[in-house]
Partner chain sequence: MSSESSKKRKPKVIRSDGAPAEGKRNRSDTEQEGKYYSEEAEVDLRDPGRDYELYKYTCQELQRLMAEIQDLKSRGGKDVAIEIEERRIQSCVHFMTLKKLNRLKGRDQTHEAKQKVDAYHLQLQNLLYEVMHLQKEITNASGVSSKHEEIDLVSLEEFYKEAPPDISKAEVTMGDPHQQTLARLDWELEQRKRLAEKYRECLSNKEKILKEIEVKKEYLSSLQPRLNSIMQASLPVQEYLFMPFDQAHKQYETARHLPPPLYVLFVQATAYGQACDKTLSVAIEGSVDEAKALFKPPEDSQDDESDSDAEEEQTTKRRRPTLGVQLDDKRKEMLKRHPLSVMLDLKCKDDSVLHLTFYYLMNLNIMTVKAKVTTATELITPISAGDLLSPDSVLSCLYPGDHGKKTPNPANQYQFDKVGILTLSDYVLELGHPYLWVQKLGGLHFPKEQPQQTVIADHSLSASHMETTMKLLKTRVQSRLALHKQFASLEHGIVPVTSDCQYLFPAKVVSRLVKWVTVAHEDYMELHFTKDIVDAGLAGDTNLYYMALIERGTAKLQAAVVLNPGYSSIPPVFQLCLNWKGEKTNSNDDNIRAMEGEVNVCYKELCGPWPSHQLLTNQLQRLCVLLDVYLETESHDDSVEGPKEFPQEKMCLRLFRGPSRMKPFKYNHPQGFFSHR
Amino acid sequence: KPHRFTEVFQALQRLHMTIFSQSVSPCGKFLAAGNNYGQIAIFSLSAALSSEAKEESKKPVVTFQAHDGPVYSMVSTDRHLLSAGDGEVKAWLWAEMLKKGCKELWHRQPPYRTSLEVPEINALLLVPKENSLILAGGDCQLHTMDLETGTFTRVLRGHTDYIHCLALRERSPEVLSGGEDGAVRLWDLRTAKEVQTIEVYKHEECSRPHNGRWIGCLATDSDWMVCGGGPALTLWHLRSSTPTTVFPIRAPQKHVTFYQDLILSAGQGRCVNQWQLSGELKAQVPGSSPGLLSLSLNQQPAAPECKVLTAAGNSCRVDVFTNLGYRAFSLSF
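As in the form predicted in complex with the partner chain, what structure would this chain adopt when taken alone?
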């Protein structure tokens, strides 16, 4: 039972912690988690999953203050962890992060229009074909940054309110973005132009006015796109811009992803939802947080023993699902 001031304060901090983002290391053995206090914790998945795992294995190997504001988004390249939150993106070397006192390799800030308040970066997307990073968030624009030189090469304008999420269509290459203005926009990277717009809230099948029109999550798989947020979670056929399946769940979804022949989603509420493409709910597995904000599937080929689904959100914990049927255990800040 916490008695001393420091114990009480730490308990309060943990109670009010939100984990916004996760990223798996290139070797597949570690998981980075970013929270609302600007901290990043690195967990050892291999240690936590091993048969000799103790309670300490579920604690971070290292925790450090990465940003001044919340860490809303993270992605990993084959050597770096890129994290973003309050307006700037920072790069960390995976190999160095496990040591104490790790410093960022570099940090960059896209050219913002506003100066009163620094806009947040809600989504990061890697485009491997052109070795670039796309950032999007509070200033309603998509910025591309060349990872080699660090220069900002494009600005894609079109959203009328801030951007929540990004998805990549490998073939074209095209980028999809979803935002607070309720629209999903497709951008062609070669021409740097918006090529398609879907205003989800205008479709009766999926609109839910009492929740709002915001698009909180996006995922794409060749010709298909699934998105959710204020409107219902819906599967779209991109070329024809038609909603083909509306998934019957009331709670707004904050993260969605295609996995094998399923769609996984999570949002308000404790559960990770598994959907058939037909719209049928295959399973609903409860996690330990009252609401979830991010899902991460560890599919790194170098660590098949760490192939797990991890879910995090409105708590200091990251739930680990070794198979999609149940929550095996939770890692904790």
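Next up, can you give the form predicted on its own of this protein, since the form predicted in complex with the partner chain came first?
No partners, no molecules, just the chain.
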């Protein structure tokens, strides 16, 4: 029975699924999620959150094969969803994706040193002021792509290993990057130079040698940065390169973000952690996945009724938190 075999195969796929990335649509009503099989699912947040929501409303509106390997990172512009996998980035039109059978708009490969190299692209970052996209990952470099022309305009070199994460300092066009080499590097986009390096693991209060030195997550808010991974999750004052708060959590953190006067983090373990800037744990809200890899805050002004936090990672589910205190429900691939 081929049909039965397909069902078993799909059940196994769901069992071993990891959701690496998510991105909210420009209208704020949809959420894209990318998994380890190269599939992107589009969920309707507005349908799932409506008072008439059924079980069916928590399933994807559409699922399509976007990449051959995992979809490691996604971001949305005002019209496009950009997705990254092994060695390439693709663009999809949000308006088209909701109709079945979506075709990619374009795909680009950064200029790698050899044609045999297909490093994974772990992080994508939009720089709205210059209408560009920064990509980073397995080749230890940051590549800038002009979104107007699709050309790669500069390469930032300095990391000695694999890059995991990127963050933008909006006021000054500066980018922070972190990865396996244990350094957070600050780049000036005007000069394309590295202007600051913080070797987190060399600071005694953050160092956790048994976990390694890798930096897995980064976020920034004007003069402040929060980062974590092998070393403890730590709040830094950038100008003075000083660690000001070390957050008391043992599990390596994989995603962190500033939200109002809080810091939200997630990683190994089920919980979304909410921190005061002072280091006090305000709340730990359990979700449905054994580990989390990405958090997404939907703050699109166009859809205030869809203002939610979503969390995804080592399962086929995306947890939806309608307020920060509890998980309302899960969307599922």
